[in-house]
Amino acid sequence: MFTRTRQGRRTAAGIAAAVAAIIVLAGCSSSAPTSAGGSAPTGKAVKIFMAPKFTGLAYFEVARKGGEAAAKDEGFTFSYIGSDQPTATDQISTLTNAIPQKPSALVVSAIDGNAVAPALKQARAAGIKVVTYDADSAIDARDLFVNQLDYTLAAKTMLDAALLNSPDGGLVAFISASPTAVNHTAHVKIMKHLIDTDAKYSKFKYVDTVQFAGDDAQKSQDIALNLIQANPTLKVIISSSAVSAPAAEQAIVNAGLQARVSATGFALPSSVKDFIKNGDSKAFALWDPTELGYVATAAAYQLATGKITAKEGQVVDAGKHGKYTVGKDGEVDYNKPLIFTKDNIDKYSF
């Protein structure tokens, strides 16, 4: 049976280093606030705080939307705190420095899952919960997790896209984010793994050696030019990264080979909507990010003021956006995945 790993390459010493010293200067005297009975926080008193891997990031101020919409129906106060750095050590700057404000929960996207993962423990150890989306931390760092989708749908819609680009399957190439990105390093193994066994997708062959641009649109048009001139043959590049996805296909559009390659994966339907129209690419796919920035708020919420424990079983309820259900190690499972094409990308205006 195929194995999802979650755990992630160990980080740099010098950024364990920087851990451990931010998180002393944090102390252990936090803790989330409490009603004057000392019973879970209500109403204003909830102070949620969102934490993207950085802020300026498109796809993250899109679920940002959904955690302000939460807040407005629930009526608790809600902060969107980061850096505009792509970097683990300053996502861990910011989380550290969120702990002695004493926020009841904390919902975090996660650039490095190992990384962050010390200064999320010492926020659960203030009493403050923790809530991770779009990318997971280390299990025992975190009190749920909602995944937009599981990583076997997310493999699998991304192939289901390749396959609309490139019907008769060929050689593809994947980019992702970082080989500490815990969903991405999934997402190509479960793909490369349904290449190989699944008879759906057994007309591709790929690339063994994954390419990291780190979410960096540039980067990630430089890779996918280097990658078209490794493998004449190459039909599709595939990334799970919201950016990297359109930038290979713009890197695509910009030498004019189109007719020959394209790119797929996750991506705002907003940045590929010229793509899909011109008819350079066929499809990429997403889910709504607003939505699920909406479900992960509101599980922090549930969590802070005790609706819910994290128990496995028990039930997020996210009201007109449905209700979702906790599963094994905490997990919360989104799943509504959306493949744009020519014929529906109008309707989506994220």
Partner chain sequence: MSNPTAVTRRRLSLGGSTSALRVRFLGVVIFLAILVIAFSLLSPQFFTLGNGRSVLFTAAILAIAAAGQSLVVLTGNLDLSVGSIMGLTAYVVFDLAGKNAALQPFVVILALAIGALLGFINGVFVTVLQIPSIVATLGTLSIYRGFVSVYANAKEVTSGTLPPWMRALATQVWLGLPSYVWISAVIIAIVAVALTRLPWGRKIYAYGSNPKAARFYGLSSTRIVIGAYVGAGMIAAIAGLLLGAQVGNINSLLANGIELQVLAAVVIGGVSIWGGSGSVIGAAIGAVVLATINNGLVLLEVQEFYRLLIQGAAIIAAVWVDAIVQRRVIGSGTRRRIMEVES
Given for the second form:
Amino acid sequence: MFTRTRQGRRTAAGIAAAVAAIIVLAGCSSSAPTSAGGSAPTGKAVKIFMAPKFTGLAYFEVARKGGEAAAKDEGFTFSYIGSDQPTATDQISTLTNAIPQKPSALVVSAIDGNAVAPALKQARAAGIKVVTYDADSAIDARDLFVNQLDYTLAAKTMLDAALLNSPDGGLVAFISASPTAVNHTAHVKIMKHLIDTDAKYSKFKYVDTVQFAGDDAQKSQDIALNLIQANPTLKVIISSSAVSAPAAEQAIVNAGLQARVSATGFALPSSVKDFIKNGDSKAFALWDPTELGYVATAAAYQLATGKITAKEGQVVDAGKHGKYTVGKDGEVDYNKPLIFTKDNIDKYSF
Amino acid sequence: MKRMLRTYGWELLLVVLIVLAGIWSSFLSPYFLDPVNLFSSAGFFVIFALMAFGLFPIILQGEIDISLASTLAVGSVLLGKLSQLGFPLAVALPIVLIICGILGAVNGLLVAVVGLPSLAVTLGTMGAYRGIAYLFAGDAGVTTIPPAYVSLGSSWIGIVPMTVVLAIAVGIVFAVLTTSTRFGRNSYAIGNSASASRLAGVSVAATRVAAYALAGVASGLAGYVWLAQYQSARGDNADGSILFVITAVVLGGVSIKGGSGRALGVALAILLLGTIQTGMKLANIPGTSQTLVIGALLVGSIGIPRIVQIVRGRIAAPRPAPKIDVDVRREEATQESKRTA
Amino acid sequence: MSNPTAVTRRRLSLGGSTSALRVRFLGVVIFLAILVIAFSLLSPQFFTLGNGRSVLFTAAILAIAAAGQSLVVLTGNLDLSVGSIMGLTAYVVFDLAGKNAALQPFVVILALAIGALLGFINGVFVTVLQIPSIVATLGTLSIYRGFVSVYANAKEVTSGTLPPWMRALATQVWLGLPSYVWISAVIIAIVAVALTRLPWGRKIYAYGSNPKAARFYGLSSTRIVIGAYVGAGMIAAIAGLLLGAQVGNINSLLANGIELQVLAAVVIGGVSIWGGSGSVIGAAIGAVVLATINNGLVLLEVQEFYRLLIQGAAIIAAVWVDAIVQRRVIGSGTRRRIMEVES
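So that was the form predicted on its own. Now I'd like the form predicted together with the partner chain, please.
Then the entire complex follows, led off by the chain already shown.
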């Protein structure tokens, strides 16, 4: 099949020889070639890039506002970069191309924490400070991780919201984005553990198999309906995805099953306001993404200007948004959960 | 000279576009013309280039494979798992390439021997192979890869990343395969007319299966590059990238109906797309505009020459453009499918 | 060039395609029946009225989109931009109607106009500019999606701003079935009747099964293919509108990537990817098959990877079974015809 024609043999041999010659002549190194680097800028020359998982999602836009506010307060330059395609390769390309622009710091929500790690390490090697927010990367690829809620607190918050929906407990089911969404997987694992062990949540039982909706509204709705069919005694559907949680509730409302079952989890208040006001669902949860964006960007600024070095015990000063202590492994816990109910949802504008 | 212009017209057009895109990019961003940065950006496109080279002979034969990104995921995840089981790379890589080749060959058998439409078959295996990748990877994926496996992603020849050299080498292999082997000649013949090729004594089924198997191997290699570059592997690796790969092959001047195109064109198309993307990313142009530009480029690159042709045809001689050969080819494809079915 | 005798023979043999159509249709019905029986045996919740209703509801929008797609596939082309058309229409129409209440009664007309325009653009690319459909609609997939991203500027249309009657529609139940199921059935019936009874539809079949002969008999390929794309665009727009009302909170990623599901439904439904054969009702049942698989696997508490595996296997099994059935029933006839054309 692959027998070559006579002319082909000659071409191939020639090319092979040329490639071999290039390799031999050039020699092979295993240290990264770098362009000439400068020292980190200070004060107003500080330039910070914020890279969400992908652009176009309302949640990240709200966090962006926090970053912009921080830039205004401290007087540094702020850019929001990213691709509208929710894939790891696109984010890697964004980050790789951020490095030669020599920002002072990157504020990143990692779509695949391990796959983006080499790019982030490259950035750090080039003297760029790296702060992750919302979704962490591999620990050694960043200086700080500003965690909105530590995993246990996130799990408890969602279960608390579920309790508001179904005070008598009952059967719950989980929808996550994908098997590879690390924080979602961790949330579900801890929620299951809490239900098994914590007396406060022992009224709940859970459907063991987790369903995946890939942050897609329609798929979330289909899965919600199917879950209700599969489990006639189902009381609450819980999702860490700000897309899936409201979509699941919408599916319940569409099917007219509000009285029997409800959805909860993390959602922007603007997307669930109607449900809560109508009493379809009693509570959803989240944190303030604007403030999270502010704290993460402020932390990046303080790293870039040398005010902190990401050592355990140091304090990130986010001005009017509070002070946060750096914990183990460079983790800064923001930890201000919000539970939205009929009484307070009008207070939130995002 | 004139003959060369006519033969390599598309490639020359791509070169011109690459130069223009380069000039545009260097205006967009002062960081663009830094050679170190250029080459490290090129490293990013190696994964797509490998899949595009693999897809090239398949499209040349008038078929398609949209499952390649899933095959890549199987490759990266499997290689990652084997690395953790302590296999040396020299053993694990051939195993993975063979398995990916088999996955490709399964597509090929279903298309060429069973006679099912390639788009439908690979739509099915795209999901199935992705499922296999998730199955191997588990929830957390594979991390902490031994250094031997990832050294490819952190070696340079001068300022050129080793992965780029690998992509060039694979490109040359595919160029030689398609221009100077019987496989290549048969591929062009099948793309032009499968039934005529069969009458001429070409083993259509074997050539097709070989093309699919090769594409599987190329995707497996892309999986290795993924593992080496990103030092991790997950079930969702490269999900959704097949549209970019098809864009590259088509932009490279390979007719989606088969029978024409060159590996050089595919390589240049990757270079063009890479230049544009890198330039726009360096200038922090929002992602949405990037999507728009690439879509417009795909349609425009084929549509604009056609408009020129129509306008020129109207002025010169009012003769309808010959459409027949396209339909003949399509009809042959139909016959073919019915016959093999 | 075209050979008149061969063309005449082929045209004569077109009469046999009615039975072939019926057989293809039978294939997907049998497939669905096997699925239903298997799931009923495996899960007590499956074969219940409520669950059947739920399966039909989740299949409704996919079935509409699949009906539009099959129009294009019947001409031997593809429309990969269907998800982008759905997303663009839903976002733009509901955004406009949200800002301007006077537009609220006209959202359907607005959607149809947008869908027709986007379909027309696709059709022109494919016919006038002769860009192969897979390439052209791959391009417009990016362009339309890029447009809605720019238009949306990362904002969302929230459920509160949707026209109340559209929101109410998503929740209504008519004669025991969700309104969407009825709407879906009506749209599919209209398309099916148009395809089999109107000259427009017959031309699509004739063109798809043999473009050369169709042109030989004076049918305008440009008009037929553009017509199919415009029809598909309008149907996709309606599907998008319904999806938007169902989802409530609409962002620029709505229906992103749905084209592969739609294509899977069409293929499972026995519409030939080569064009010219298959039925819209088959495609709609293809959508029900996919919805049944998804539903059944949730009922059985099966892991995600198995869902991907089983769905992939189902697609291949469907085209395989289809190929076998086709060969058994009309194989001899087809073979003879090919010999004639080839010699």
